[in-house]
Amino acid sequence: MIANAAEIRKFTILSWGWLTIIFGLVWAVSWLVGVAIPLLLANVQADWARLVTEICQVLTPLVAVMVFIPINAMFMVLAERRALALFTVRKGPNRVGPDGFLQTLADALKLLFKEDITPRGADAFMFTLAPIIFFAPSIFGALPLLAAVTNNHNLFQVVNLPTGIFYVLAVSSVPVVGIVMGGWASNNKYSLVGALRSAAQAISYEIPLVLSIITVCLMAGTLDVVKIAEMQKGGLLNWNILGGGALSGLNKYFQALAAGQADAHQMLSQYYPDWGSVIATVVLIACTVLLVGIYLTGACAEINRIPFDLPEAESELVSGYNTEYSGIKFAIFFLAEFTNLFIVSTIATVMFLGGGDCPLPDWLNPLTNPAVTQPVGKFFSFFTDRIHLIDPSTFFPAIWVIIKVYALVFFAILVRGTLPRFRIDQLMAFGWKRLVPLSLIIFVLVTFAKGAVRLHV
């Protein structure tokens, strides 16, 4: 115990060293590109600085992704392999840096020198494609989430879309297609049985996954991620979690409790008039926290992570879809699977965790106290007011997501070393017989039940 306490230790500065480098660098590069570079063309009066502005505005986010996928990929692999390392209680990578800290980058540069095979046979053009249409949704995928997660920052409000939700669905079922494409393209027996499983698994999983988050956007009223994480401020009774703000009216009765106001029973009365609408509330929180639990699934599902590893199962498959490809070509393979966890860890944080919200209601968060705010909000004005570094009303909602995201990751980690694998007929039969089924009915049951209850009141 005192030796895993000591592995946990390492592991806990491990990531907050590696977090630190990510968003640090992120930040720094979103600041020069969209901040620093336009504020040095401010006092130029002339067409080409003004289209220099402008490209550096729409590029900002683009920048930005390219910058953290590579990176937080590098990072989410040390970190599973820590984590596993620690649920086995063992030692995981340790060597190269300090206490392993470089283990991944040596491991990237590897594959990076490595060379690049192409099987006799096989189709050279769709197999180089292949992994680079499996990789670029994740890029594009990711960009109207940025809006939803720094909290509508004005260097990301280029890419926040009317229906973002609606766009991040659509890129995610591409990436099968890559898998389709290089399974077959290989001239393997072996990858073209693991992109077969691929598309079958997509297909399964994707229905309960696009009905858990279409019934979130019923109760939300939008498609506009950036609207649907607004709509979950003001602590953990307004997420979508607990009912999609069917608990908005019990918030409200708390804050004016704590604020001393006379009518507070009043205004719970008016929320929930009458016990239909207390029932209805409890058949929308129930809903809600079952919707977590299928999306979770089918996400782990679409992106192949275990128990749903099927078109990989290396007992069976040798490696599945990606069983020839080596160098550059793997790693590519390799950074999509790991930012594909990123980006459904962050559609899950949106969707149903508030965003950027901080879990305390309003009346209970020393952050939405005046005493508290004014020295803050002083001491980030002189980054705000004069070289425009920092912004607080973004700083803080992105440590929020930061967690949630990661903490979510951490559980899919925990996920793959507690559960075995499916085998493929029980896969199949869990996601048609059970998954499709059940957010079937719980969407019927949101849309009687939301009319019950005043939401996001």
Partner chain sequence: MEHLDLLRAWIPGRLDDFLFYLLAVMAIPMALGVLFDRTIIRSGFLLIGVFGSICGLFLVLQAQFLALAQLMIYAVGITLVVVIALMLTNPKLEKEAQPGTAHQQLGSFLVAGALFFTIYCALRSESWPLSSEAVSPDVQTIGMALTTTYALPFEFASVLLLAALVGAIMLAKAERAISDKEEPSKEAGEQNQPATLFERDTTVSSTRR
The other form holds:
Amino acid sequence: MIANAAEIRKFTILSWGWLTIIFGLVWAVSWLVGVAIPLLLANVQADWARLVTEICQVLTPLVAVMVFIPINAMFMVLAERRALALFTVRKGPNRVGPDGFLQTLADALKLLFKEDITPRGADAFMFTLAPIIFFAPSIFGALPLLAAVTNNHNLFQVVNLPTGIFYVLAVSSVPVVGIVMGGWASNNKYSLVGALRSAAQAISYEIPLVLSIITVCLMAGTLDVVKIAEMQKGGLLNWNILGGGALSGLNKYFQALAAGQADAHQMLSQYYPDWGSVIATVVLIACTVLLVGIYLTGACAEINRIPFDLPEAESELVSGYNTEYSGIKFAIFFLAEFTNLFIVSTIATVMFLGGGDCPLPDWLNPLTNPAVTQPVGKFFSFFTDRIHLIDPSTFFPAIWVIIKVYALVFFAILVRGTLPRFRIDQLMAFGWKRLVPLSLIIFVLVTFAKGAVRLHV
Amino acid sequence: MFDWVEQLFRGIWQSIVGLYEIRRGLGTVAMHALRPPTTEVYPDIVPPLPAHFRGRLALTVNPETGEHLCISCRQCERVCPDKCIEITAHKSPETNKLELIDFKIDHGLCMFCGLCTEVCPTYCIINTNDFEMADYTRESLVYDLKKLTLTQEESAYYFDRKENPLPKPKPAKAAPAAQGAAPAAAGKAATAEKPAPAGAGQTAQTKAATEGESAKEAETKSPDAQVAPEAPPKLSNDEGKSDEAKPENESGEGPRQG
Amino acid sequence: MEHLDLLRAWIPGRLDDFLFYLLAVMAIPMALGVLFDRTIIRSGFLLIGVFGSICGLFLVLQAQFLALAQLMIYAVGITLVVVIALMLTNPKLEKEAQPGTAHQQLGSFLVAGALFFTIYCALRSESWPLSSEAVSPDVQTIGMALTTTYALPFEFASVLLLAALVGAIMLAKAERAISDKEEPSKEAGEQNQPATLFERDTTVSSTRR
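Having seen the form predicted alone, can you show the form predicted in complex with its partner chain?
What follows is the entire complex, opening with the chain shown before.
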């Protein structure tokens, strides 16, 4: 049927295999640190036991992120290479391990054992500091998102901040300092030009990016990522991508219809009383769809991905700001780049795609039916209640988050396989003359349209 | 006055068109994922090479009898633009014919132009399909007679693939005993795993050389019938030339060697 | 922070102080480095570090929003642009700088001392009541304060920013006007292809205007 079924099957098996390893490890580590050790120490009445418990709970999110980032970057590099091979009618890396399963592991090992060179004339201290400044924000920036993607699990509540998304945006704007620092410290023209381009691009595209996120926060009325994710629960119509909750009245109406309530039509007229509210809803839907586009464009530019990868344009600058880096420092740059891609996809998932919400509305979803869930829940009660290995209220949202985030990552790979690189003046013109005005216009439109319709009823 | 309105709408329209084009591009690229890869998985599956592929040079033997086909005529040595072929031969005192002693080809110099294979009157030197000859030293790229000579089976394979005319059996003027010996030798070669005439020593080579000579004489008797229809006209010209040179061959070999 | 209660009990009452002094130890040498480092770009990066440490101080003082705004706008936004401007201007700036004469040094010392004294007096004139209550980190509170109590300073700040924007546009415009004036002479020369291409481009845009 499909001429390439064998390759697609290999790619799928490889992806699911890696994903199982990644999230299995993260799961095991966070369970061990956050649940198992406190459970063991629960009966000890000493002060030190309580202190260890506290420290374990504080450290759990950090440990989970630290375990997650390197393995995930390895998987994403491999997935990107294999997916690009699919798009360009090639086979991709398939020699190391079964079907190239261990290719990036071998690459990472090779990078770790390579000589770490500091070029002559370089500012050695800044040269070393740059990868750290580039990488550290991707660890700390992702922390508030942990609570949002695990449905506010007890273990990760610690890292939830009231300024959630603002924290993420602020911290994820720091890596550009690392790029400029590394480019300048390398004592290399190409590195410097790449770094300057990166800074100009990041500062320009941060404005539409932040404006699009702010617009969503304006509709939600909060900066807290967990609250924003919770608001969008209840199916596709509640998600921010479709009007930022303007359609949740329609969702309620369908639910009432499915339940066979007589006053369903009355409900509709209650949520959408006049034509103004209907127009506002349509405007909101158009605006939010555009917002997603603006966000993805800005995020692509912010993390220097094709078509905005001017800082490392191979045809003009050798490799851009990381030309002079080798060995483990280069590995850190590489790691952080792919982690940033994952983080912006996660932000998009939480802010626009409903976080860990199932796209099917509750009244259509058989999995939320108690007749189905109760026997299954009993079957797993040992894991859920005794050793707290599985928390069903976290497990299913996490699965949905994984699917959505990697779908966005796959989309980014598809864009990389399709679009050519921008020219620097086109890039600036597009950013300042198109995206910034467009996002400002949308911001004003949403401010007015928001008043005419009830969001997230 | 309303220029900016027009411009605004034009801009919006252009953005819509642009977005549609981007979507079309993404769709095209996504559809490419359904095509089977064109990658050659080379070390696992060697791609089929055409018969005229110009790989490593080699010397064939008579596929039926196992005798070496080289007659030490040095045409390949003369025509080689890189001067990478070096033939050592001497005139046998008994038969007054040329005997091949050594045949060296420096594959580090060779540019695989295939001129030597075109001038070879007996189809002895050929381009094989083998191209994996990477080595660690330059010296190991110089192949001697032992490394160059193919086995009987390989020779048969290349004669078949390149559709070269097979060498004639012994001419009629040779002794009947010798004629009887040829099939016997063929039978012996078939039973033996490696006929490898290179290691067979001086006498065998002398025999091979003389027999090659006589096979060529046989060819001269009916040249048109033996030339393969696919063979380029240049080849037949060469053969014609060698035919003309044939009578001098017995006496005038000395100056050609020098 | 309530999760750290026990940890705080273990180090009684000193966690905040410890963090404060740690950040101060980071910030003050970097601030001195901004002044005394001979490489001007290095001091630019050190300034980013100083702003980062001050962001940490705000976090210790429970002012999350302020800390993040500090990080995003001052540390990354403004200072980075300053550093880039330094990179784009003369890279040999530090070599041409000469130490001032004794006269100049005395003058600058006096000015700096007077400024320091003024600021010190201004700070001491205000009473700073110590309160144990944490200020609400709510963004809503900050927004309300900005649009009601502190509306006038807010507006002043916006006017200042507007002036800066207009100034930037004027600078860009001035360059454009000069290049427009220079056009005819270039056209008369008509020396190389790229120049004519560029001219054609600008003439089209000018007629459109």
